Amino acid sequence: MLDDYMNWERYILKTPADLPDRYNYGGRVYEISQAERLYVAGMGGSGVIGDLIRDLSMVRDWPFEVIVVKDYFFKGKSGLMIAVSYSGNTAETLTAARLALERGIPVIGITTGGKLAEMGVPIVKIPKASAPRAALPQMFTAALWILRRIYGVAFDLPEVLPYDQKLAERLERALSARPTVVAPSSMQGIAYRVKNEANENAKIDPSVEILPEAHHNWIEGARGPIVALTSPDIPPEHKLRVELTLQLIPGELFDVSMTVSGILTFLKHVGIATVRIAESRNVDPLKTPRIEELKRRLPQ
């Protein structure tokens, strides 16, 4: 799984998706088509790449609204969904997208194959990983290439993902005391992302909460320490909210660039450090056995 991490920039998807401009889905007939909303669902380590799209939208302020959908519940009426599904086999995501088609809603799926893959919609297929986590690059940058076809949104495309042993080190140190992690609404996405990081791979529980809301509830029994994170490209609201929080609560800042680049290399040194993490504590990054007994528990 180090190795995945380590080498996360050979799974960045490098030409574009290939859609069809429509296709038919139970004799309906579905137009791929710029719409107000987007819906993106997806759980787990695929759900991520909502919350990472819904981050991008809000900095770059792209022209539509991010819905991120994490459940089986489906309420839209209109608009455009991206099904994210790894195994292509998530209950959640599977179901989620079979109510967008009903109401008429055009869906395309991201995923290795699986139920979805064989769903009848339009996919791109992505490469194989250790782990659905540790696909994130294929995942995140096959979303951005379908709303660059889709919407023309502009996005930098990394050739590397340099490796800072430093920044792996800091992460180690701040993520192994289980803290808070820290963040305002434009950075939601890479916050849960550290914390899923930290809960899968090295089976430990940090918290996140998200300002400025948490500003009017959690600050007054935080206690510390915390993982705060910023970025030159959020809002100045946004920026001083978080280093308030560093004025009141002790704990460590990081530093994010809101690029597809500066996203994918910070978010590679959590893994690293999670996954050393894991190694220090004695345990398997790679197993998720709560959550295997829970996929048994559930009605198939």
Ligand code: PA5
Given for the second form:
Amino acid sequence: MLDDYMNWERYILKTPADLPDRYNYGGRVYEISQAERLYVAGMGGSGVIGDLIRDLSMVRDWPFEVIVVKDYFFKGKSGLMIAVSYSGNTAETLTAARLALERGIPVIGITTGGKLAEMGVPIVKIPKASAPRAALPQMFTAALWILRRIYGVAFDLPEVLPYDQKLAERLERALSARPTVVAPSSMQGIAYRVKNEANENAKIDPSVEILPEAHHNWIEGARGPIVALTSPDIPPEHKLRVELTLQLIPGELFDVSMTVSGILTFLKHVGIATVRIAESRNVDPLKTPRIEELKRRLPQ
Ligand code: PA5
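Same protein, the form predicted in complex with 5-phosphoarabinonic acid (PA5) this time rather than the form predicted on its own?
Following is the full complex, with the preceding chain placed first.
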């Protein structure tokens, strides 16, 4: 798994998504075209793709609204859906995708295989990794290529994601303290990914608070430590909220460039740090026995 994170650049997709303009599903024609509303469905390591696309669309002012779907239930009336599932077999994602199709909303899948690949909707097939969460570069860049093809959005495609040992060590120290990860809403996806990596790889339980909302409640009960996230690319109102938080609650600040390169570089270090915490705690970062057990106990 460490090897996957160390070599994440290998998994960045370099070629545009090959998608039809329209397709048939269940006797109905679905047009793939620019929609004002983009739903991105997925859970866990696949669900983070929607969160990151939402962050980028906010910071980069992309011309569509991103709605993240992390549930079975879906009540959207119009738009376009990208359904992301590494395994292709996640019940919530498959159900949301079926409901979208029933409502006449075109679905495009991103997966390595499974039921999603066999559903009959256009698919971007991605290479496998040691775990779904380790496959972030291929899932993220697959989604970005879909958005380039449909909306013409511009994004940078890094050749390398340079490893910075000091950053990995700082993250390892800060996350070992089970902090509250505090971020503005323009970096919400990054914050949840940090928490999720600490949960799944290191088996520890930091929490997340999102600004400005957390300045209206959490701040009164907070003791710290916090891991605060900021970026040169976010709105000044958000930067100020992060600065003010650190004036009141002890913690450490991490600066993330809100570009594809900046996001992947930071999250690569989060991955490495959480694998190292797992090793120091003598737990296996790769295995997620409770997640697997829950999936087994659910009806197929
Ligand atoms: O990282 C993981 O292993 C999990 O969070 C999975 O991504 C999650 O359970 C959803 O499965 P999938 O990504 O196969 O849809």
